[in-house]
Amino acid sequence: MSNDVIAALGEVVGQDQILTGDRIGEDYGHDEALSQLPRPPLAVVRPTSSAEVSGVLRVASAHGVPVTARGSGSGLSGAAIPEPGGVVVSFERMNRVLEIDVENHVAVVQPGVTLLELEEATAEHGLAYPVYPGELSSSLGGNVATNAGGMRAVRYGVTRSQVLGLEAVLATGEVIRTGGKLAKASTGYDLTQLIIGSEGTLALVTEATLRLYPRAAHQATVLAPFRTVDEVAHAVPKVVTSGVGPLILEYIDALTMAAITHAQQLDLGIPAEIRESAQAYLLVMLEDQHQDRVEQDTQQLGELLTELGAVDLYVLPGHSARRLVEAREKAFWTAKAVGANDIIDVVVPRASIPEFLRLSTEIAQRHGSTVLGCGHAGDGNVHLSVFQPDDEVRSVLLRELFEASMKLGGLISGEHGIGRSKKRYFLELTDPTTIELMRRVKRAFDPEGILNPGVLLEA
């Protein structure tokens, strides 16, 4: 069967674009999930067009071979880990920016395009794509699959807010197009939004039409230390409703701040007595086309944060601001380097952040664990680094953290997705009727169950 499959795939993409055996690099067997072991696939296929992807899926469907899509492999939930005996469809060669439509403020890209490549292409036209999930090497296909968010979601929303249309290939090999260069649509079911965030379980995206925005000319970044995490959390809704329209609104606890600034060798000039008294920080970035508006908003923000209990205020110079934002974006790598056993990204209503952080501290202490955090405070997305090496204890701890978020009206994941690493909790804690409806949708798109089996739902 393996030889038949590989031979048939070779007829579709050419034998030189199929990797088997020792030619399969280690990276193809994993993503960045901390709690999942890598698994090598039967083969890696590297198509160059939607027609080739269609042919690959027809072969896989005919032989009942599991298929896992792969972009840059920067996901954190195990959704890019293949099934044993399955095929990885790597989009590394489908990496072209097909169009920058300046008049419609739209980009059309293939799934293998990275955020850095799109950033460079849009900058030439004074435009920007606003989703920055913390890793510029991540691919647009992966971002669509997981509905990636990031620090700018407080202003621009997540990936599903930016995707206007898709080209996608179903498990049967059929190619569909959804949406387009449209500001709005009300024509039947919104298949674009259904595919976004489906983690490669419904279809393989081969092209995405993305919304672009004018690139802001001016920015300012304010860092405010607070004596308690509660004070930071209570300040967040006030900042959001103040009218300053933050581009970034992040909270960082003191230990995480110390770790990321040390890892990046970043000195922000904060006196030792301030660092010792601060338990948490609020990081706020503002932007506008006009310098005077940025200055006015910065002054208004400073006055508000002082009223809300900030120990001090630091308007960071451009270089320091960029480095701190980069350090915050790399918080996962810092946590990984110091031995975190898992990373979770629960989301709760913004006003519930103080209560969730209080509960998370109690839960961690009850299980003899350490839980450190930072997060996209403006949209309620709390990122926690979990330090508990015992698998059984950590499993109970995670379940209680997820239960706590859901009791507050939240969800298990705000942007990383469910993948393999959180599937167990998702299936146990989600309403059974909802899960069954998802299963029916899955069967409609993928009747043979070959697309990413074992991710999100049972295989």
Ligand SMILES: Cc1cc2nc3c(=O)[nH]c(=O)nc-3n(C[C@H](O)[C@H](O)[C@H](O)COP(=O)(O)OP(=O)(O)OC[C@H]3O[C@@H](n4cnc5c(N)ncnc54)[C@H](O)[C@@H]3O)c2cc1C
Contents of the next structure:
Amino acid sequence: MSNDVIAALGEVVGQDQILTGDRIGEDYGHDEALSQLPRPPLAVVRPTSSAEVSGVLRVASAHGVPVTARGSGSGLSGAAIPEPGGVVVSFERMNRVLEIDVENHVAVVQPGVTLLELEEATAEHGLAYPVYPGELSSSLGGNVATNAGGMRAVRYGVTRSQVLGLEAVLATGEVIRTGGKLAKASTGYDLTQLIIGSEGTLALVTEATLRLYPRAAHQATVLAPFRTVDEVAHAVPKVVTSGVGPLILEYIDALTMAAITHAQQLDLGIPAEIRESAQAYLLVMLEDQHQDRVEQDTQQLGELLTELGAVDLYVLPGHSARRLVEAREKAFWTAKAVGANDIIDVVVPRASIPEFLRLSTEIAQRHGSTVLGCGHAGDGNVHLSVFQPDDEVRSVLLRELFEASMKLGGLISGEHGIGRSKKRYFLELTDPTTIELMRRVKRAFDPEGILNPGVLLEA
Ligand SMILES: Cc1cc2nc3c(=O)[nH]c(=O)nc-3n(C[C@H](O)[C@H](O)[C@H](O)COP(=O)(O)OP(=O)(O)OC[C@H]3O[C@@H](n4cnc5c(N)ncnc54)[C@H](O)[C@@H]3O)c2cc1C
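Moving from the form predicted alone to the form predicted together with the ligand:
To see the whole picture, the full complex is given below, headed by that same chain.
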């Protein structure tokens, strides 16, 4: 990138909002993917409006400069790691909640707003935005670009189900608006949905219109230990179809449970003999506007779980429940701290979880590796921490795990995205006609290929 380009970008955002050289903080070169090396950009720009984003992209496309959007950098697939010689567009200064529309149950936000900030803004109005990926410092722009999921997707669906409209800037600088505060739309191709989950490769999101829900007043959290992982996995579809409508339905294997409770110094009061006999746990949270409904559902759920083989049942007090959910959210940091070499998040039809878990243990053993995990079981989304330090062995292992999930009708990623870390497997294992169609979509949005090149598809 020449000095002229840097000067032109500086004119768009203001000279103090373009960072180069030593002014580029270390964070701008990486996200949280375990398998990817950091790579600093040549410049970081921090726009405050879609007009500035448009100006930046006009300069970048005129000079063929690669552009990587950045929210909070909490992604787990290396999708926010810039190309060498590229520019990072950081949305940290576009961080305003523009509107909470109480009548339409809608929030309009800039992309740099974090989930925690949106949670505070909606709570004031008795409303809630229901997508809770484990990292509440993540930005709404990043959530849209990765189609983030999280624990509550079993009840409310993922980001894709919540986004009603977008403002986005195309690679060539034009600003488009899609959708709106609308309950439905059937007016041409759905560009909103195309941009969601595109990992910054099709357009930069500068505003999102999001669906809100009434904030439920009452909750109950049930923890059920089971003797085998298989029993837990078999219980999952039964709980989903039982009618209790869980808000959260997570499975946690015994080693992961021991690690996350230890890391958070959390004592759930489970007797040692139960802990020793349990190979896995089901964590179920119920929620409703009415306390008596929560109580009835808790009763029904308890009976069902006992029938399905739960060794015991614990209805956790509010404080312990919150801390356990938090510990589960932080499972990634615990896995990282104990030396996991990668984390994957394959998705399979929920009834195929037992078969996938059986296959994944078999595959890992064959490669002298360990896979441990937990997951958004209600969504069939299995998060595995992979322990295999040898890059080549790990790569064969990952390929076999992805193939196993695909043979069961699954996909490589349920919510973290493909990014850089899983691109190779995605390109190898996906039907070539589908990949070619995706390349054509990419060319239609981004003819010069400047938006996040090397992420998802080849640069
Ligand atoms: C502890 C932990 C737990 C997690 N748990 C979950 C979970 O349960 N579920 C889940 O889905 N994810 C989870 N994640 C992953 C992560 O939080 C999500 O992927 C999140 O959506 C990323 O948001 P971000 O703002 O950090 O995005 P970044 O990491 O900054 O970027 C992610 C992608 O979005 C693009 N992007 C960012 N902003 C924009 C924009 N405005 N326009 C276009 N593209 C943009 C980037 O280029 C990149 O491709 C977890 C991560 C951690 C560290």
